[in-house]
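Read the single chain below, which is given as structure tokens and is the form predicted alone.
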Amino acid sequence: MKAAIEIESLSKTFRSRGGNEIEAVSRLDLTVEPGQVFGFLGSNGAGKTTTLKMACGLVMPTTGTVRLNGFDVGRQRGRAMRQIGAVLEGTRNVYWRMNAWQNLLYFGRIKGISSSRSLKTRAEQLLRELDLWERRKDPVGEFSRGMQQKVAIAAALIADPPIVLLDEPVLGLDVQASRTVQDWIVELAKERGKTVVLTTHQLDMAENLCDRVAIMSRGRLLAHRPTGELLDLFRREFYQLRLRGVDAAEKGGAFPGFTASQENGHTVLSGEVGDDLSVFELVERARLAGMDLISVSPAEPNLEEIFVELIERAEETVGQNGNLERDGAGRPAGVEIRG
């Protein structure tokens, strides 16, 4: 089966106002298979949005290629662009002076829908699915940030593209609207066979939705695995100690490497039990510190914990010049996890 997205040796270097070169994306190799929700994760400045803009043809790469369903974005731009619909965070994706209905008709036309009947049917379907039908004649500039985001998503999907790029798609949405969009993302991939590339800082959402994730730092790929495999890879002896009383957190120094949180008037200490520490020793430490131990239970690592650990590992390898140290193949030293 042909890959939905193929990225080979992709790099982008910008020049700052001071004349210094900034490498936003460095020698990125990435493949996204069709029909999956793919999480593209990283801290601010990691290079995610720059990569998506190169995939959309909005930014020209310094080196490398991007192919969408086999069409090269650089050499076959027209055919490649018909493969995708995109919502880019921080970019005005729709025209605020036009109403929602006008926006969808406009973007449908420029994306090649020639039949007025088909276009109007598709526009109505999208607006109803996103609970915008009753507001279709109102200028988008008068909408809330969340409603504007939903119009942008509808505009990205108006031509029914096989690949959908969503950069922070639930930003500004309330809980109910966010749930609607998340359910829709799953439906797009699982029921309609679309490839959805999702960037988000909400890692719990990424863990729930994504079949596979890639994690970037400083323009370089740190991890690229199925979500379940990545969680399994980092599954170690994590435990939670529940202690009676909020003031127990003050004695958390007895558990170096553990984090303390408050829950229902109790303190919960969470951390890893390594080779040099046993569960029985944890219980003994609590007793010696005068803590009233309620329970000890195993805890599974989540995607947020894995993300933080990978980024911290990457930062530890940053040289004095501010760049990640690299091995002989030019890859990040000591942090890369491929799959």
Given for the second form:
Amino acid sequence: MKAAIEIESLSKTFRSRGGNEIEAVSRLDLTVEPGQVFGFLGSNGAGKTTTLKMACGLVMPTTGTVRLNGFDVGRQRGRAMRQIGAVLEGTRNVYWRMNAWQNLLYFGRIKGISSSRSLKTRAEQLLRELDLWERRKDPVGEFSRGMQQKVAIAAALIADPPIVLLDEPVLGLDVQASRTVQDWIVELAKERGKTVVLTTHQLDMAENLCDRVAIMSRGRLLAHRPTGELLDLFRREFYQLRLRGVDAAEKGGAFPGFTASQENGHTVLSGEVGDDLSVFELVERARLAGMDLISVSPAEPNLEEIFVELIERAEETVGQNGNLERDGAGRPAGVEIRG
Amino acid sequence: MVLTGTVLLNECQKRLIILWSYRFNFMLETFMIGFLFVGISFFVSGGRPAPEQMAPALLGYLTWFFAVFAISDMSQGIREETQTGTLEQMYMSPLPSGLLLAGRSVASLLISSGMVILIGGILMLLLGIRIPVRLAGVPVFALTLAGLYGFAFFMGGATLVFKQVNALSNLLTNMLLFLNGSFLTVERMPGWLETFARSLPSTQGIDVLRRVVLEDMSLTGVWQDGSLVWLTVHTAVFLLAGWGVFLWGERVARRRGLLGQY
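I've shown you the form predicted alone. Could you give me the structure of the form predicted together with its partner chain?
Then the entire complex follows, led off by the chain already shown.
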């Protein structure tokens, strides 16, 4: 099956006013399969938005190519643009002085829909699905932030593109609006077969939504794997022992390296179990130490912990020039975990 | 053809909807533009404006209004759309950006024509000014407007790259008002200023337009005396240079990632 997005050796270097070169994206290679929800994660300035904008044809790469469903964004711009709809972060994306209906019709036409009837049918369908139909005649500027974001998403989807790029889609939304947008993202991918690429700082959301994630730092790809696989990779022999009583922490000496915390009148000891200690031995050690053990459970890593660890590892390898140091193959030294 | 028509109608519709949402401002601005003409005419004529003297001034003034509208649309309009992110959405269209820009320009031209007819009509009625409608004036007027839009493209291209060209665009539009020969005849200016004034986008057009529309000269006449030739060259230079600068601005904005950055 043809990849929805193919990024090859993509780099972008900006020049600051002082004449310094800033490498926003460096030799990025990745592929996004059709029907996936793909998450781009990274700190501010990691290069996520620049990558997305290069995919949208809004920023010209210094080197490399982006292909959308096989169409080269640089060379087959018109056909490549028919493959995507995008909502970019930090801007309105639609005209606030116009109402939702007018916006959808306007963007539908500039996306090349020439049939008035099919455009209107599509606009109505989108507005109904997003619960905006009743308010379609109100100016978008009068909407809540969540509703405005829904209009922007609807405008991005008006031409029914197979690929949807969403830059920080739930930023600034309340819980309910964020939930609606997230549900929609899942529906777009799972029920309508669309490829959704999103950038976000909300790692719990990425963990729940994304089939695959890419973690970027300083323009480089640190990890690029299916979300579950990445979590497995970081899943260690990490356990939590729940003990009766708040003073049980004093007995924690039996488990060097474990941290103690209080929770609902109990003590929780958390720590990594090395290769030399099995779970049975762990329980036996607790019994010998006279601990009143309630439970022993493995602690699952989450994407946030993995993200922090990878970024910390990446920062440790930053050279004096502010760029990540590379190994012999030109990859970020010591941090790369790719699929 | 159908596509071009759709793009054009789409842009017109958008502009009208947005204009209508600012209708109070729009009405005040229209009043101010009309009032400004009356005020300047009184000032220039020493307080005794005669309708026959005001006709050439009004012709130049209305042409200047097209310039204001076109320049503001291409510089201020693009700057605002950069801020709101709608410019980036426009550039994500599968349609050629040249077609969208042309649609935008024609929409701006149609709307400004409507406003010129409204303002011009009211001023002519109130002040008793008569401007005859002559067919020979149409190609001259079209050439003048094409030159003006060339200049507006130039400003649009500069806005894509430099963003803060607002002050420059205000300066240029005000300069056009006083140097395009609407109120002060170019021939009366000092030599260096006359040369500069004649190099501005609408000056030559207004000059030829007056001769054809108000002095009833034929197109052959203005061609033979060289003024129409000069206007044609002038327009071609502005149009080509403006288009070139706009394309340059687009390329630089894409290279530097400025389409969504203010």
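Positions refer to the first chain, counted from 1. Definition used throughout: the rigid core is the maximal C-alpha set that superposes within 1.5 Å between two forms. Computed from a predicted model, the values in this text were never measured in an experiment.
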Determine whether the C-alpha of Gly45 shifts by 2 Å or more between the two forms once the rigid core is superposed.
no
